[in-house]
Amino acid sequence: MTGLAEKTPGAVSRAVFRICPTTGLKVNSQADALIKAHAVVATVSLLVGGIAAIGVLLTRWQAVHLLPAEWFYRILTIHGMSMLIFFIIFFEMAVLYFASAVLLNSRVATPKLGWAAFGLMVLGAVMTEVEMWRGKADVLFTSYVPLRASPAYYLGIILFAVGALVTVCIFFGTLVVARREKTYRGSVPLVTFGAMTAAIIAVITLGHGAAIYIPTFLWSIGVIGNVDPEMYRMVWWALGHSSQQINVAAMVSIWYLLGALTVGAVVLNEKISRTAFVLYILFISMASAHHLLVDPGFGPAWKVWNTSYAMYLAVLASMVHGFTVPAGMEVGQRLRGFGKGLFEWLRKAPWGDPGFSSLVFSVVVFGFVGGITGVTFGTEQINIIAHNTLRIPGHFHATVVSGTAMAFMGLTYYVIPLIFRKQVAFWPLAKIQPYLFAIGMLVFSMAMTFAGTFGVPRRHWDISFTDAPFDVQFSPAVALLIGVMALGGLLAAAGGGIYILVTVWSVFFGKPLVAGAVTGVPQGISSPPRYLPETVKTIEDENRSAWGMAPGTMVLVFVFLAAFVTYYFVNWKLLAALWRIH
């Protein structure tokens, strides 16, 4: 690594860079550090998380019923606002400063207010943790009203929120910095493009969550009286599942930057990509009304809008990723000389780089298992038959952990040699963790996914209901789903483990990156996909059509829509057989 000085416009300040011998990026010194710092907090926040969410896990399964009803409450809310806010959101400003000051060759608008907003979102965050950890906090995830919380436990929220909305704001200032003193050419790259539809959708997120956490805080403290449960409802979900569309344009960017890092993905019509995100940023927060669906103050019309015509372009979105990042990786595999037959470059690809297996996890699980039960159950008249069951966080553990942490963590392995400097320590282990989270994360959220259907309710402490008024008998079925649910859980617990085992020896104690080292550095760093010339021409000569480019990935849509037809349809059969219509 060389460092450099770099003089901004007017010579008021001098920026301090180093040139990244794999990629030729030069990454500004402040940009760096706050990239390590965001990282670091993010997985400590997951160990966290992780902890409580085998407390979670083991009192779920009834077999074992470890908590009692108090401390399963507890570590259910430290399990969501640990995972769901700020180990995602605090490495999501990783990715926003590695978006734009790094991709773009450029400094960080300000530096110190970029320290200042971290300081404000570790400050908040703890005083969070803190008090849920002490007990005055047990409102879960939603923090419902008329459930109070101690005022410092909203105030830390407040104060992370405005933490990471000064960091959005920081990554928009450094897109206008690297405009201005032009360290790229032509249009951003569409990974900063992504970036920056998750910062706009953040932007939104976070003025909501403003909305209702402020007035929920001063309600705590008495200078207001009550605040309207319907209004919070409503206000508060604009919060909740949009930071998880924070998530899914962060995640869909990371998908094409490591596309592109481990195989060469290329990517087929930009336009179209963007649009995409367009179509993100306009529609997919409204699919936050699908929590709300059996609320009774809420007309038929704005559910039915917001549910089924306007969230479909947010869906037609996520598809059109869905097409485009796998049909990259197909024509890069096929530019490198895997093109025989369908899926040549799919058995060829490289399995052991961890940062790949985790991108083709990723965007799997998202896809067939989050994506298919999101819609469906998004959709209004089958929505009463899966709210607040187990089918839901069946669901969001299918697209928030095996979609966006998966691709949080395949890439964290690049990362760490390329920001941290560091070769991936107990790479043997390394390469089998993405395998072990995301066949535990496929289990678990199925088997969840299907317990919900008989009923299981999704935040009850004891499904067995002993000691209550009224006897329930769920299917025998439904022991057997909440065992295997539990093993899977469990096989994914191993993985998060051994991922945050790698990244915190890697980053600390880990050996330091030299040239040539193969060992504990992924296959796109020490040996980067480069394309053979004869298959370029081979395929400029070919049909250009989606069918000539990628067949193989064709094949696997038409696998994606047969199994989404069929789940959608089995779902209406479930609701007419509730209703016993014939």
Given for the second form:
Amino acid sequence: MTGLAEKTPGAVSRAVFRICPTTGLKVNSQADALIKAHAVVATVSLLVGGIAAIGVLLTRWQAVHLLPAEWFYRILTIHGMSMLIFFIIFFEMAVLYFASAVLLNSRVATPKLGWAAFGLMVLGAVMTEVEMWRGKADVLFTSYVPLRASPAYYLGIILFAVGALVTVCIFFGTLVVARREKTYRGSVPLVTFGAMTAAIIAVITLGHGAAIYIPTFLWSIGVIGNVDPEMYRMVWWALGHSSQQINVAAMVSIWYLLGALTVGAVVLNEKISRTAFVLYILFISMASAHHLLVDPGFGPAWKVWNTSYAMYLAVLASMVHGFTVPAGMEVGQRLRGFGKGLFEWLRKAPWGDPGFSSLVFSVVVFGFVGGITGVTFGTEQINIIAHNTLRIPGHFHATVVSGTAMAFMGLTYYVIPLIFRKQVAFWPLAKIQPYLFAIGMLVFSMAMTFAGTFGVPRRHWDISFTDAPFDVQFSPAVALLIGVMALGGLLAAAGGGIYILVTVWSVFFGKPLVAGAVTGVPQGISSPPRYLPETVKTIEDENRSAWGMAPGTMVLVFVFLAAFVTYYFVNWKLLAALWRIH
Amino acid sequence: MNTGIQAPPGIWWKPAHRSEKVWVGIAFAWCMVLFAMMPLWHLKGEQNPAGLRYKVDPQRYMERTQEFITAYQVGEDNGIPVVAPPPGSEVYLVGMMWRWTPVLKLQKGATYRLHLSSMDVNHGFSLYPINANFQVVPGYDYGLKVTPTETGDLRIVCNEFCGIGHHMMVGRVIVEDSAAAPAVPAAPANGGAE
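Mind sharing the form predicted in complex with its partner chain? What's above is the form predicted on its own.
Next comes the full complex, and the chain you just saw is listed first.
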């Protein structure tokens, strides 16, 4: 303790802060710089992954069939790694610095180590990218053994993961520093709590990553003779799926964050929301099983228990957030005076604020499309009619793209003025960007999901099967659905392109933020949400009604439940039409 | 009340409003329905991916498949043997870069133990057009008891990436009415390998 007491004042005096004029938060200069660096690399990764996405899309669209087989699988590998690993994790590391140092008015625990970790992540990412582009790792994102990539490919991922793990540890360190230096009062904000759950899941996930990539790396250089293919699938997916649960926890935290910034969303009940986050930590790593439901290595009891996250307790958590997030927004809006009827809070919402529209699309598409399909396909028996068909990428583009990436994009429109202190460039384009991206991705993922119900395989270069010994005649509906998928995908790609243009231009060539600016600044910053004093009392009155403070959301969640129940049982009906299989 | 970016003051462990409790209760009940459906389908349903599951040496599996082909071969299609096993028999299908062997002739309404395994890398068994999908893992035998319920000329599409020739990997399964099916040779005394 004494050692720390001597060190701490020195560290504090060295740390440089500025006061954010919008939020009143004390922003540490190192946190500022680290957030910027991670955000820039995340955007570069998004660009690489996005270019790959267009290659994949235009090849799967049989009418164009752009790339030869070899390049298709190469580009598909690059698309997966650049998006799901590099883009998302770099962005999440920025979120961790934001949720710890910025939201808690604290310095960063060990900024130098933070830069070293960042350097390691960049090095690893570059190594892996180089190997993929050179054609030394045409093994797809999952790299199932005994498919073999070059040792440098695996080593790059290991270095990246070590860097990420160090950054996560710095996040925990910053929480401790903030607590010891009393930079905030009471408990950490809910957003920080959510980010903390994401960080804990990240530790679990990266541990599994080490457990599988290190032996696979040793196997690739010949030290280990054999990696069991089924064991590989199980442990790899404890990385591959659990890392998506980092995304879920980070995304839900951003929902609460954007809700607060855009409409002054309140936390209805801290206990409920925090307990839901804890449920993620406890159960979400079991989701590895979602990928092993029709595998020969596991029995029904194992599959049922694990695929359901121990009786769907992590699904419960998402259903809770799916209520508390919009309900908090509804109450925030009602407090601002938009309280008439069930839905005035939605009609009078700041739809021109790209942070807000992104938030709404993220919640709605993640829940209605991503969530419902995910739980349904993750049912042990229903997986028979979903495994490795286009239904699976249809599902996860609705979760990780329409949900997570959309939320990240929405947050970016606030990060540009708050952290980079620039105006958002091309403001009219920025305002329509969430609409283009969300509608495009929605059309894309739904068309893909429906095409999958016809048995169209995922990860496939040529579904016209020209070179195969037997012909496969898909229903004409498939060609139509693939065409619709392509149009949706191109629309989303346009939205993604605008996002990259806007962010890069704002950051490098944008006008500095000036007080009172209206254009180029989201409404949550130009006129931050303020509650009307008289509404607070009214809300307290409504609190006594059976529908609670958020009756509009109550209606919406029951619409959601109805959609969920319908889709779920329709799939059982489809399954029942199959051969008898035991 | 505070937002999600403000530190909640004081003690925040407070009872939730009734409306929130109602939703949590309904969501929890739905989760229990979701959970109950899976064991229930094992008891009452006709489609369960349980099967027999064990580790197998790929060479040994290939030998069994060869024995199976030799015992019941009825022809050849595109250079791939066509096999018509008797109802109730052990059926062996092998996936390898980049074909499925053999072509299977099954009878509607008859039950078979369909074994799936791979000689090299992971493959995906996707039966088209009925859309039944199973993972085929080298070193593991997945023995599913299957009963075709309709006649038809089906395809086995590989739906797990298995290298550059992945898109060429298509197999064939023919399901015929038991009356229309040609007489099949009697099962050998050992009834296949098991």
